[in-house]
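Only one chain is included here, represented as structure tokens and corresponding to the form predicted on its own.
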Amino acid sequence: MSSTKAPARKGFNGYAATWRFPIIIWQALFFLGPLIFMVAMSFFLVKNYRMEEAFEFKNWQKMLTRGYFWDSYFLTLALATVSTIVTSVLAFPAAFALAFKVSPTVRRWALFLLIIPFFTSYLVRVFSWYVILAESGVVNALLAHIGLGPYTMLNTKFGTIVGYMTLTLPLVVVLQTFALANIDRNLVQAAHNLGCTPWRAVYRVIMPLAKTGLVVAALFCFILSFGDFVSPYYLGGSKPPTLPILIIDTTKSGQQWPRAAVVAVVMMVTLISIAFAALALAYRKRASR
């Protein structure tokens, strides 16, 4: 009879734990701790402009039964979704060119130039769009030469999307470029040798191989857009308000921090649910191939 040995049980690895503890402590202090406090604060009550500890669902009932809350929720969700789709579609040709059509030196310089906008304040970049999108701005001045305009682009949903793209487009191009650059060129060449057209190779070979990276890039775009306050406030006119603006308005209305915490918790739950669903879908399809 052949005896099989049971797999050896791994003991405590002090060296590995030493490197894990700083990350665990960091996440506990700056993510889990504030999140738990925010959830607890959503059950507090405000009396005479002062918060009092309690465990009542009045704040949840107040916010979740109001139409303006759901209007803001679905508006924020729709704007973030549109921003993610538009940004991902516009970023893909640039990322494809950087990954497959240029030399590694050009790619490195291009990625460096894409990172440069993050060296400046996002608020400053958003304010620069006032000059470009105003009714007497650069865009309308160019359109006037061909007999078009002027068009109202500020204080609109279009202005909000432009602001979102200002924040997310460089990041999405960088992440998509990394995903596409790591594809095995032999697989793409094999597809061409088997008679696959360039467009079909992109759709049937390149995009499935880079699926995880493309999903992660889109997810980052959605998260940043969903939680952004600057663009919908300064370029979108803040009316109707998105959820981040609603949080500010709620805190200004009678110091209602607990009700603002309800909005923040709903945002966190939404983002976490979408993030886990998107990543699970991407990795499950990748593993089944």
The other form holds:
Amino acid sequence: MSSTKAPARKGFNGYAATWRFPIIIWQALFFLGPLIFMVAMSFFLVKNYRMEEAFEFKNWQKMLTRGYFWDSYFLTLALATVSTIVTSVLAFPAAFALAFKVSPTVRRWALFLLIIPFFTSYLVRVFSWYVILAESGVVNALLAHIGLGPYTMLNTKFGTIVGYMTLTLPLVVVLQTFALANIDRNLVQAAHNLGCTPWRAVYRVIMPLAKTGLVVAALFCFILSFGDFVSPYYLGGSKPPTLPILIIDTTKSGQQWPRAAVVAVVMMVTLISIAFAALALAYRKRASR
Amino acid sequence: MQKKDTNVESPGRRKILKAGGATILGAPFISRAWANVTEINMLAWYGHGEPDVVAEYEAANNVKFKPKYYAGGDNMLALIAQSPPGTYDLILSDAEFVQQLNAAGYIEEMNAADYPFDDMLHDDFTKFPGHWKDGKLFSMMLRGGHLGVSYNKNAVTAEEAMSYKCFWKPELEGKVGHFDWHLPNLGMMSLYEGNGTSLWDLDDSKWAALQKTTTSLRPQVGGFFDYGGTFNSLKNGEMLAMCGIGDWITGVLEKDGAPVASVIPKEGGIQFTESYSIGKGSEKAAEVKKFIQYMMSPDGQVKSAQMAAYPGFCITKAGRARLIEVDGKEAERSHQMDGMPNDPIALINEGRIHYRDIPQQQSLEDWNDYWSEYKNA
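Now show me the form predicted in complex with its partner chain, since the one above was the form predicted on its own.
Now the full complex is given, and it begins with the chain already shown.
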């Protein structure tokens, strides 16, 4: 007869529950609930500008068989990917310098300055690009001095990427800085002592050690870019439209919120898949170490 | 020795108590006076409930407008459909949606005798389509505006702008903008196709031809814009011609000194028409009627014509006369003077203006579907 005892069941821990409940309630009320409603709404029908509860696949069929939906989908995916790559690459040197090359005081001030842009409305920041990127704007005026231009930058995909970066670059620099600053300096020093060149140390030691943070920063960049309406509309000229613009277009015509919900659900599924894949990539090696 | 100023008294305890008591006793009267202000819930396009239009009326009549702004007739219908009856006292809608408001029972019958139908600048305004049903009035036309070719005078000549063909001008590649709403844009393309008075009533072959022509414009297009984007892109010269708008946007820019203008081309133009209705179940119908009467008066018509958000033309003779009297510059700029070549009323008389409507043989959804495809092309 086995003498092994079943593990004792832990009793209710009020202290732990007090800390857990707010986030659970918050997520249930403001994420899970609306998400379930949105999925349900994608099966509703609109009659005379009023939504009626139903369980029909018409909206899904309508949206997923439209060429423009898939055009918008792949465009949004491509723009968000480009934005993520460009932003991550441009942010890295700044984050590296803040993490390794400056004093803690300078780093604190720099991080503070990186947060300041978030004090102003993103829409206002995007509109300010009109003055800079217009054909009669600041950039073209400077280029004209050296005999170049004018170049069309507004209402292009370039404009959209600039807008995305306005939103994401400061955040990515901050996240990358935190990731790099937390690396054990002794490991970097050891690599140098063992003859590793500075470039090789970055590639073989620093980046792998900061991988989780770097991937999370890139993921945030992708999520924000993928779901952004403002930049592709105001700096990209809605030409062609991205998925968030398609949502607005769909709701404007005939108040087709259920069809807009289809687009939103597709966006959510895409983002959740990419987020899981990215996090799996970020944590994979660390877990096996 | 300095003399003490005996005229300055420090407030004693009794005085403070007196003042406090008076304030407390007077408070109900203050709040009652405040409560006497009648709040009128207005559903309208942006600008109609702004101080430049309503502040004077509010002050004189002890009312306060609470505007809820919408963008597009669909949006307006949805807002009403999703609200309890009586939520909106005053509804400003595009004329083509009045019929739907009435069919859905969202608006009250009005008394034609309350409004200046004998003073209209054009006969069409007295019996505007959809505003009457079985001889009963349901909506009062307030003003209108014309949509045609809007252009930068430095890039397009006045002669070129006399045809929608100018949008295909090679020099304008990437410089033609669209106001992002399918109805006026496709309406203009329909006019360019030569559909004239039947621009909204297209059979399958005409609808296919319209799509083909519109798609051929796509390489010229530099962007699709909302009001703010349209305004900015014309102002900073990013867009040199704009489809789907008219003086309601270029007029504001023109007043600001921008080299832009709008004309009605030879193929014809489209009129947007804005009308007031009284919301079904409104408990303030009498106050709303009084306000509509004010807006139809000469002073109200001037307020509407001068509206800061976007101008519209007067529809009453007395309104036009008052505009010429008090703001001759604006009357001249907007051609609201008898004998001027682009006088909006003369344009209607010449048969060059077509009232904006909804598609007759396709659904709005069909047009919007094509519009989405076009944007992605």
